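Below, in structure tokens: the form predicted alone, a single chain.
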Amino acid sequence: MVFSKKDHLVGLDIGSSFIKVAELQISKKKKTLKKFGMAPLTPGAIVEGRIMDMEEVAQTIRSLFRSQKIRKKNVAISTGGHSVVIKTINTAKVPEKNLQETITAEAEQYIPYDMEDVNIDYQILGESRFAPDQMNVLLVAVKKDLVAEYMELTASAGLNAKIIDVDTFALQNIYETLAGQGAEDIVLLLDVGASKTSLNILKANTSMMMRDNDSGTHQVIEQICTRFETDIQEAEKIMQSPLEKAPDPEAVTMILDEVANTWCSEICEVVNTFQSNTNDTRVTKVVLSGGGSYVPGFADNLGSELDVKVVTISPFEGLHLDGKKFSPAFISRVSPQAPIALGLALRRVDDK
């Protein structure tokens, strides 16, 4: 079907370092990229997913929408981190009218917050492989104060947040539009952002395990600040510049290697735990995204540690692009940071 204007949502990815926005035109035949842009945030405006400077972030969003000439006001946003709990649980099969009550009761043992403080959603994944009277359910719980915070932010920016998704799901949403996926492949979608790393292990586009941890490029920034006795803004410039332009290329290389090795150890621990708990089912490919994908040597190190192929995501591959508006150089440069915004732009008002 062709989506009507009232169904149309702009994807707005509110990260700790950058705001990303994407607008798509979707028809029966193709998905066309209309707009994509990014804007940096002042360090400290968002910390671990919580908004520290509401007006600063709102102003950045308003400016980005103006610069991209996006007039639509309805947006899909997402969040993640400590205030979001994602679990795959097993529960008894019950009539649909009793499902909400049953899952809510089951959820209490998995959620480390008071049930009155969270919003709960779920998706049925199918029958349990081990018990025909049981089913697998993907449970999602988000703290209500976090939802209220992001609703206030979007309202302050003059926007209407119609959907609040989870970063991991938005990334999976765009990944599913890409070609070359084997039904039997076990794929790790790995997003290394500024203050959070998300892991999602998929088989045939069904999530088998999800994890978030606190690792991210902020670790590089912090070490550069300490090593060169500088502020966050200058540390970011050092991290983003070519190594040969660094004040001490050898020292920066050591920092990047140390942080990348820490990431690899944490990721390998999660993957090894998954593989040992699933009868040695092996991850066959890692698809990398986020600012961490720019860190030299990280992908190669991870591939060696896991003995798998690691590729950087190409989220625009499934979209029709106007080469006059979006140059290959631009697409290549922003691809690692674009998938969540693009995944959100695929959402529609009545999506489940």
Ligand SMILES: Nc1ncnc2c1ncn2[C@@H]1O[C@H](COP(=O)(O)OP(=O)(O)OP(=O)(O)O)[C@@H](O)[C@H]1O
Given for the second form:
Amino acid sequence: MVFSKKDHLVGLDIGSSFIKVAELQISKKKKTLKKFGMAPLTPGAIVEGRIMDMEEVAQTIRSLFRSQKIRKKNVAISTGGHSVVIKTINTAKVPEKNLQETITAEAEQYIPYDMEDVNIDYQILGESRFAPDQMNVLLVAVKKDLVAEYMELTASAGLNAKIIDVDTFALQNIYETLAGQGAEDIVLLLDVGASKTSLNILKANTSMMMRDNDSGTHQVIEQICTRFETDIQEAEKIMQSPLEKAPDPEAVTMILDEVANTWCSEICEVVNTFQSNTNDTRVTKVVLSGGGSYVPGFADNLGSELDVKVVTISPFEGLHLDGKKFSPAFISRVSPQAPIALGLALRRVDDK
Ligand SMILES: Nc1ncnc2c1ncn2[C@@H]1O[C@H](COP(=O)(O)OP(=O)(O)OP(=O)(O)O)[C@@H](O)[C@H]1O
Ligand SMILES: [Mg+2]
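Could the form predicted together with this ligand be shown next, to go alongside the form predicted alone?
The complete assembly is shown below, putting the previous chain first.
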């Protein structure tokens, strides 16, 4: 296909706490970061991935595009959480032309929603290890009303959503461009966001297990609100400032430690179950992203519990940056929150 600049989409990560936007210029030789920016959302505007205040979110997106001087309208967005179901299923090999029908029929038993209410997508992962006449298929079901909600949102922000991806896939997409991946590594790609945590265990860039749960920095915020009798905005300020500036640093440290411990236990449980279900396949590395990465001690704690190295993602690493536009301090500060928007910005209009 003839390469056209128009094919590139602006990556728009609509998180429940921060909106992130990224624009790349991609040529055969290099990928250049043109724009990256973030804007906080008013608490309650998005709850559990559902849009509660359409105008507020649209307004935040519009001003972010304006402040970043992004004129392109075609965007790739993503969703996650409860309204998205991702499953690896096993099904009989069938000719290509019957695939859609077979998988849709099979999907019914795995999806907890009425089939009328979801859009189904799939990707063949390969032949089953146990039965050569079977294949592994990655099944994705997204609720139609969620898709409609995000289409309405992007339209009211004056944008065109050309691709609706899944948060976990967008994260994997940027991760695959980064260096330092050993072919033998079993990597846990972890995103601890404001309202949800996503886990994706990868071997040679193929997902072996994906899972989302409800944990996130909202747990820290809720506890700060209760402890200091403040509102969410004030609690966010405390969370995002250096610890020594907190009204009672010791109390904040206790909250952070307690929540980080809960996250660690939940993550360890998922990893241990995965390891025992896969003949002791060991996770050899954890790559951490999302606002949860800022919680002091969390990465170290997780590393010692799992007995593996935990690194925070460096999602800009494979990109060409103009040092005058993006200072190292800025890049390092936004790195944990940037990967999904960057993964989305790698998408092209004609991608599936
Ligand atoms: N500098 C900082 N220091 C400490 N915590 C921070 C900092 N910046 C952001 N956070 C925390 O990270 C959270 C945002 O993380 P993130 O951007 O990953 O969430 P999100 O993508 O909006 O949420 P979700 O994906 O769950 O919908 C904020 O709510 C805040 O609590
Ligand atoms: Mg997020």
